[in-house]
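In the block that follows, a single chain appears as structure tokens, in the form predicted alone.
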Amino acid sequence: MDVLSVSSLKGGVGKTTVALGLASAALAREQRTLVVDIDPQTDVTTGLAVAPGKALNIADVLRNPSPDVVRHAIVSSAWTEHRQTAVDVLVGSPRAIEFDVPAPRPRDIWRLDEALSLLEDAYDVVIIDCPPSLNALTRNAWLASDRVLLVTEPSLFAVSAIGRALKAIDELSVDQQVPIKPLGVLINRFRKQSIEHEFRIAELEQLYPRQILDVRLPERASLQQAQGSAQPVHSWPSESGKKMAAQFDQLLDEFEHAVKNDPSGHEHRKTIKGAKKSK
């Protein structure tokens, strides 16, 4: 199973609809999906068409990450019905807002790892929606993950975001003594006739020489319908919306192929996890 954080510390730049295009290249390739919502917001929650109705959610998760916890938080999303494979949810909520501490005690930081470790066997990609803030709701989704994507639009703000990012990235690694590994810098919304996107682009690339990835996401209207509509960008029926999708590809091709060549960053985890336990 394999498990990718797809984050921002700065809101409003397209994180959730990048996690849902993610899932959506997932579905496309029948691998079974597991789309964890730790955002309050929920959004990502809601794109999937879930009612969290009387399901538990990732607030129960983190206060308990127990076996049936674990189980009733989990259901199907719209994009399941009438397909074998699934796309399930780890459903989001509010409450989570609770457990997103500045300083959260050491221990609570891995509850998240610890309940997607019970579902080794059930799936095999993992996307999480992370909230566009560094506390311990972050820092559960990075502990979590084989690799972090981070997503940026080219913007002042978000492009000093993408250096917070990476900062606290290393800072996390040392204090919890695991590797801690971004997949690199997602480009989210350009337009290719923007001198402003393409500044902000080339100061990225200066900045961030070996993290800014190749894939570079345009603004696409069918890609907004889709979601708005509850759909896969793959099953979006327009030449606009074929084009995202082969990016989310790409983009899916990517973290498979860091995985693939580096497996052992979250079996390494696991391993100090176990020891810090047992002291």
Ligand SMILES: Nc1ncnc2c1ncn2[C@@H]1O[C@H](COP(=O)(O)OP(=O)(O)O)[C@@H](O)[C@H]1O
Second form
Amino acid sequence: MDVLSVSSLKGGVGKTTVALGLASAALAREQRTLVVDIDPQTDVTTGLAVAPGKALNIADVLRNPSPDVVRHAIVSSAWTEHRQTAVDVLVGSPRAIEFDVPAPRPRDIWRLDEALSLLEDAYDVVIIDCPPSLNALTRNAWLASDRVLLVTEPSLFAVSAIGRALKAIDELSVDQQVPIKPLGVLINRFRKQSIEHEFRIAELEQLYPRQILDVRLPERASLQQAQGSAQPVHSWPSESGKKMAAQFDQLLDEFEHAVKNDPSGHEHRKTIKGAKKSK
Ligand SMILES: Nc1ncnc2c1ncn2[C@@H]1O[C@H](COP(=O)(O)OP(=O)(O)O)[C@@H](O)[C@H]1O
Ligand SMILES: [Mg+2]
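So that was the form predicted alone. Now I'd like the form predicted in complex with the ligand, please.
Once more the chain from above appears, this time first in line as the rest of the complex follows.
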């Protein structure tokens, strides 16, 4: 089971869009997929057409990551209908905000990791949609992940948020004495004709030469249309939809290659987990 956080310290840059696109790519590969909605805005839960109903949710899991609670907080998404493979959702909740304290107790930032360790054999890939803040929720997500994907738009403020995010990853890594590994920086929503975008992309490449991913996502209405009708982009019939789907395939490849070639983040989750839990 490979776990990826989709993160950024800025709202509205495309985290949820990318999480959905990757889930769509995993579904197209018939991988057993779990999407974890740790953002109190619960957009990815909505995007997967899951109505927050009677089921338990992420807030309950963070409070008590026991097998019973975890099981009841996961539901199958509407994408799974008429298909063999599951895209499940660990359902989001506005109540998750209660956990998003800036100075959490150390054991409170390992709770998602604890929950996911129960699911090691149930899924091939787990995608976590993060909130834009750097408090307990994001830390839970990062510590539970094999890789962290940082999403940015080519704008001034988003560029500075990437610097802060990379620094925060390093700091948490040192603080918790575990390797937290960025997958890289994904540039989203670029427009070819924009001089400002070209300038910001050049700046990003200069600032973070090893981190900028080859995959870049242009701004496309097809993504919004697929989202609006709660469909995986891989099922969206337009040419533009197909091109976007291919970009997400490539992004999922990058993730899989990264984990395969350097699995230490992955291994750590299996081995250190037990030790942390017993603390
Ligand atoms: N590449 C893209 N092309 C077109 N629209 C996009 C793209 N990426 C994101 N959007 C739109 O931008 C808005 C914000 O994206 P979202 O994924 O919700 O960001 P975040 O999760 O970071 O807050 C959404 O309406 C989404 O549909
Ligand atoms: Mg979002």
